[in-house]
Structures are given as structure tokens and as C-alpha cells.
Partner chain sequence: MKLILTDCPLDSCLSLPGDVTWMDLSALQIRNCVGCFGCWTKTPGRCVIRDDAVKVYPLIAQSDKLLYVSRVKYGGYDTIMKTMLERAIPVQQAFLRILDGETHHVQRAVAPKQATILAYGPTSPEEQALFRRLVDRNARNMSFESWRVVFCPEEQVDARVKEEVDAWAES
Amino acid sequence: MGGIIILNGSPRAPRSNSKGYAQLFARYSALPTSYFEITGSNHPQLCAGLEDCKHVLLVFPLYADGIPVTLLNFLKSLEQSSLKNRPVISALINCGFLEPHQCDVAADMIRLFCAQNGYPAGSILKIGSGEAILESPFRFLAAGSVKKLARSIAREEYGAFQTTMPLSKGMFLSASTKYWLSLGRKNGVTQQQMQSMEIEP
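Show me this one chain by itself, in the form predicted alone.
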């Protein structure tokens, strides 16, 4: 019962950045690691699987300054489960903002869940510029932080870690604007449409 279960809480888990971070973690983990994606229908199976592990790593993106509803609904199920084992819960949070501290509220939400439900709180890794850093020359910074996270969990020396691209806000804004405009053109969406409040035409 010494392994790690990684739970991907992204609403678009199969094609998410969170999946990339989970794969990085599994590569660096010194403990047996299993990976699962949270869906709307597999909560009972996932909760049952936690009976046989020592660590859980929640990997998810920041949504509206908090945790995404996919993960929130799972935590509600976990809260109501009759789990006897209480694994240590750690989290890897990535956000599209440059500043990792934008993930603070989401990290506090995980810690609060642990405190209210008797789960030991483990390590937290907050990654700024998470949408872009994995595909940039600064990927090594994200990889290095994930490696620190994996080491802290394996050694049970829990801590808080963070990383981001070493760019000024102006440079990051300029680069991100070019990225989104380019993506919009590829998908037939204009800048004006992207700036509107309409979700669908």
C-alpha cells in the first residue's frame, strides 16, 4: 500500500495539459504510480481504489480561481464515501496566468478538504504559464519542479513548490496574445469574435 494514484481532474482530461504533467510525474516517481481520469461516472471505482494506496496526487487546471467542477464533484463523492484508508493528498495545479500565486485559492481549497475530512495534506506544486511552459524552451523549469514534487512525496517530506516562465508581464502578454490569435485563425475565429461575450454564433 505504498503507491501513488494520480487523478486527472481536468474537464478535458484526455487531451489536457494536466495529462502531460501527470506523465512527467510518473516518469520521476520513485513509487509505483497509477493514472486515472476523473469522469462523471467513475467516482465509485476511484474511491474504492484509494483504499489500496498511500498517496493521491490531484492534477488539475485552475478554473475561475478555484478547482474545476470535474474535481469538485469527485471530492463531494469522496467526502460521502465510507473509505477507511486515508491516503495523503497532494496537488499539482497549473494555470494560464504568469504568476503561480494565482493558484493559491485552489491550493487552499484542497487543504481545507483534507482538514475537514481527515486526509493528511501532502505537497502542493503551483505552475504559472501552465498552458504554454510545456511547449516552450522553459519546459525544463516545469520538469524540474515536478521532479521535486515527486521526490517530496516519495520521501514524505512535504512542501509547497512553484514555478513559471522567467518573463516580464509585458513579454508574456504579448506572446500569449500572438498564440491565441494564431489559434483563432487556425479555427476560423477572428479577434473580434474572441473578444465578444458570445460563446456561440
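What you see is a predicted model, and the numbers here were worked out from it, not measured in a lab. Under this definition, the rigid core comprises the largest set of C-alpha atoms superposing within 1.5 Å between the forms. Positions refer to the first chain, counted from 1. What changes on going to the form predicted in complex with the partner chain:
Residue displacement note: Gln23 has its CA displaced by under 2 Å between the two forms (rigid core superposed). Put the two forms on the same core and the Cα of Thr190 is off by 2 Å or more between the two forms.
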Second form
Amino acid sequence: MGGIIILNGSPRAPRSNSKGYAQLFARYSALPTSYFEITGSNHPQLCAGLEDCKHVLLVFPLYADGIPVTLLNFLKSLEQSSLKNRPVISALINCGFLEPHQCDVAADMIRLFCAQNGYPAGSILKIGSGEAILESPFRFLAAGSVKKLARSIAREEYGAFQTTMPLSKGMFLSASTKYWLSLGRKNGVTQQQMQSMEIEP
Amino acid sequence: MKLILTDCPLDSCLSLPGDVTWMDLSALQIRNCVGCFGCWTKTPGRCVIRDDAVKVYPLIAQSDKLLYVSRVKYGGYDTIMKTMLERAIPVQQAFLRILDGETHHVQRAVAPKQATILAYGPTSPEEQALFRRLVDRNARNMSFESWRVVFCPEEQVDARVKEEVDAWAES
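Alternative state: the form predicted in complex with the partner chain, after the form predicted alone:
Next comes the full complex, this chain leading.
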């Protein structure tokens, strides 16, 4: 009792940015942490594990403007579980867009889940440019925000935090284009091919 | 093209006008997006998971009148509809643009849409407000030229779908 269970709700959890954020959080947390990845088949074990913890941190990417199905399905299982404990639920949400406020709806979905199911809502951290910031010179900004999140949970002084790359939108678009082109090149796909307007060609 | 996507079978969709296409997602095999970005960087415009979703997202892209019918969960779409929407990202490019002062993905050949979302199930005013905010965000990423959310109890879904289809026919 007293530790933090970190649940990675990314559909590609083992190789996700969310895993990187979870590792940062574990490094900065004054409380002991345990890390798990949500899959389609481990909901009962994860729910049972929450019986003995004081805090849960959900780490996930923004998907279609909301919480990813991987996490949605887990929350539905948690709602149906017979858990007696009600740990405080916090969230770290990352999106590929520059603006962290694009995560606001997903944050409020977590808060609504908490309100509907009697879980105390903890802190929220929204990270814009979350797809790339950890590999950029601005990693320190993400790390600083994760540190704030960890401190707020340990001290039970909950709040909402956000960060992003301090770039103009134009510069961010340019950096983002270079990033995606480099991924395409690794697969032998050209810019022209990536810019195809065809769907299911 | 007029498209109806539902997360349940509906009697009202069994006899539709010829220009309306209906897909009952609950009858299809659609796996979760795995976040591989293959549809952006390996096979642009084409999902690497070759299940029923690949029949649906081209229809989403082509439609200019769209009706989504979904149960609401935690202020968002419930699993069936959300799974399909997550699998629809091949209609976008990896590249970003600025839209309404925010960064968003460039769309491929996606028709601008008049979208109606029929959202059902027990919902509080707070949950309805959150769902509307979600659809407002979807509008920027899913080419909704205009959008409208209609909330109704589950038992009224069939009747409300019929009303929406009738309104399409009259417009």
C-alpha cells in the first residue's frame, strides 16, 4: 500500500513513447512504482493489482481526439470489477500535435470516469509534441513536467500541468515533416508517395 | 455519398434509399489499431491490418453526408465506433498543417462532410457536454464541415435514424 501503479494504455505499449514517459516518471517518483502494460487479456490481473495501491498513473497517447480503445476497454473492465479500494487516478497524456490543449477532452474523460465510479481524481499532465519531444533538445522540458507530476502525486497536491516544444507552429511543422520523411525513408517510401491522396490504392 | 455507420444492428437501416450506404460495425471484424504508422510511412493510405476496417475507411473518406450511431462511454464513443475511428487514420497523411490556428494532419482525398452523430445510452448533462467537445475536436481531424450531435435513449435509436434519413431525402 502506498505505491504508484503505472499503467501504459498505448496500443503499442512495449515500443511506445508512453513507455518512455513512464520510465521518466518512475525515475522521479519519491514513491515506489510498478509498471504494467494494458493488453486485451490482462484486465483481471491489473484490476486485482489495484486493490493494494494508493495511486494509479495512466500513461497514454491521444487517439482520435480521445482515450485509446486499449485504455477505454480497461476502464470498462475496472468499472465492472469488484474492487473495494479506490486509488487516486492521475494521467499523463501525450499527443503528436504541438498544442497540449488538444488533450483536454481525453483528460476530462478520465475525470468523468473517476466521477462516475467513485475514484478520486489526481493530477493530469498533457504533453504536446509528445511524439518527438523525448528525442529532441527539449527533452528537459518534458522531464521537468514529469518531475512536477511525480511531486504533485507524492505530496497529494494535485494539479494540471502541460508542456510542449517552445517552437513556432511553422518551425514545428518543418521539424515534424523532417521526422516523418526520415521514417518514410527507412521504409524506402518517398515524400511523394507519403503525400499520396489515394486511399486504399 | 451518404453513409451510416452504426455500432448495432438497426431495423431502420434494412430498407434505405439507394444512395445511402449502411455499415453495421458490430457485424464486422475490426481489430484495434496497433499504432505502427504503416499507413503513413510504409503503405501510404493503406492499413497494414487487412480486416474489415479497410472496407470502411474509404467509405468514410468518400461520404459527404455522414451519420454515426454510437453508444456513449465516459463522454466518448464506446468501443465499437471508437475502434473503427482509430483505424481510419489511413485517410490522413503523416504530415501536419495549420487549421484554425492549431496543428492537424493533412487529409488525403476526404470529402468535406455534414456529420450527424446519434449518441445513445444513459448520459448526464456533463457527459453530453464532453461528448460535444469531442465531436468538435473530431471536426478538425475528420473533415466535418458542419456537425450536430443528437442524444437519445437506446430504445429510440431506430426512430431517430429514420428521421435523419428522411431529412436527407428531403434536403
